[in-house]
Amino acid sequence: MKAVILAGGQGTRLRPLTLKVPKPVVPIVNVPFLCYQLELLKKYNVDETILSVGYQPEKIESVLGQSNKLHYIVENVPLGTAGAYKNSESFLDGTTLVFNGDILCNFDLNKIIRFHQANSAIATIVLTQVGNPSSYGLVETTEDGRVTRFLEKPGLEDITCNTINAGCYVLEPEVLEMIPLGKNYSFEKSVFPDLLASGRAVYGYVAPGYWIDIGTPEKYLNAHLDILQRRFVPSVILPWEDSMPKLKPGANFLNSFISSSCAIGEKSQIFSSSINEGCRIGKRVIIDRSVIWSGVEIGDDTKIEGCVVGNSCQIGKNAVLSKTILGDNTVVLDNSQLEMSSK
């Protein structure tokens, strides 16, 4: 079987991060994002996977690098979650997977695939249950598993399941048919409601386990945050014990991934945190629950929470950052303190 990942959007929702960094190649615990997806398909058994990117597609292909089981296509105009999957047909020639590029999950795919063959369904939607469903598009389902409706984010009296579209899709190629190439189309708003209103079989699966959309910089933290506390184990092999920072005297770290090519200074204090290469952090400094990309320069006495901290950033001494965003590049200068609004 071969899988399709949808990549090519602009990652807008995770700006400032993504200016200079495509969402498909953000970290994730020092780990290219999409290695997480491939790691999993890999797991499966899946033959080949194409990679549909719009965006910055250099610098994704210059980071997951090439071979004959994955491939690229370039969206040269926005396509849409079901125009990019069109505009992969002719690396398709049968049941196909489908992964919109920007989930973390740990669903077990052999499960989703056997639950479509054996409803001979022409789409299969995996479904995941969420704790407050109002914020997004529900599906609703019979017993058995077949799609009856969507309802885009109901309000509270009109919330009947908490099951919502997981962005994965196990797909036959007659729905190839149904979309026209070269045109900004959408699974969600057309290709599944029309399929609904002809009478196909569209069926929704419930997958247990982890999922989470990467696409906020609130929930590209949590993603790390699961990780590092184990809340969530991925298929990537993690270094997590394979290599240690330069520690100096009373610095200490909990819950957390620092590369080795890091300087931590004296008496600093590391939880729940996620470190990429060649960052210098200077004395009594305490980083919590945030996440630091390549780079970055963190003056003495400086306190990090809640944050993430974009490429070759430089903190100077005794700032306070709390719940706060930087872009690459940024500059925080000394005694500067930081908090995002809650607005």
Ligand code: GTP
Given for the second form:
Amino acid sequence: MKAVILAGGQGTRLRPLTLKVPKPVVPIVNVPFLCYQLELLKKYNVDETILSVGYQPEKIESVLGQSNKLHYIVENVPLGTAGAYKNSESFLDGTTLVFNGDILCNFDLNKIIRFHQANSAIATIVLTQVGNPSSYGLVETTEDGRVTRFLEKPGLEDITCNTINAGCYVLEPEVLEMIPLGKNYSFEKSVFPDLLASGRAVYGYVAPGYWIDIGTPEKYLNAHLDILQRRFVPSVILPWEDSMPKLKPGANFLNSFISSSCAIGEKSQIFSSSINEGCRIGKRVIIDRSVIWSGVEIGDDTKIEGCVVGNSCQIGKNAVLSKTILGDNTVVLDNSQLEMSSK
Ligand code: GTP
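Having seen the form predicted alone, the form predicted together with the ligand:
All chains and molecules follow, beginning with the one already shown.
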């Protein structure tokens, strides 16, 4: 079976991080995001993957490289989720797996495909259960999994289920016939509601296991904490034992993944954080529940908590940063105090 990964969105909610690094390749624990999806597809013997890209495609290609099992399709204008799938039609030859390029999960793809085939579905939407259904678009099904209704961010009184679209589908080629070529078209807003209205067999498979979409800074950080605190073990093998930075006396780290090319100053403490290549951390620095990209310099006595720090940032001495997202190359002066205001 082939897979299409929808990876052409601009990732606006992850700005400023995605201004220079497109969301499909933002690092998750120092590994480009799509490597996690490609590894999952490899585990289930998916033959070929079509990457539908449009926003900064050359950066995605330079990170993931070329192979005869990976095809890039570049959109000149965004075609939307379904339009992007239609655009990859010439590469497809049957039942296809489609993934949003921003979901991290450990779904059993074999079980999903078997469910799809057993129901002779035209489309199977993988569903995941959430604790707070009111902030999502819900997908309601019968007990045997046939989709009955899509509810977009319902009020409390209208909530009938806790299952949401996980951004992963199994689709039959007939679905391609209802998508116009070269037009912006959406699975969620058009294709699935239209299939349902016309009485076609649309099923929802409630997948057990881990799922998160990394599309907001909060969820991007949470995905790290889930891996670093071992609540989620991804298919990608992370070389924990190689992650041994140059530590000065009294410096230590816990539940953290730090590139071996980093230098950590005396008495600095790092908890539940990932630090990418070539960072230089001063003395007595505290880094807690944060993600630090490559080439970052952090001065003595600075405290960083709940932050994402983009590539090549320079943070001075004795600064305090809390719940702050810094785009690449940001300079923070000595003694600064930064805390993201809650809207
Ligand atoms: P935001 O701007 O923060 O909403 O992020 P996004 O642009 O990635 O949009 P969204 O999270 O809704 O997209 C879900 C998935 O579909 C992501 O993996 C996107 O890359 C992908 N996607 C969204 N729109 C397009 C598109 O027009 N073309 C392609 N190829 N992929 C898309």
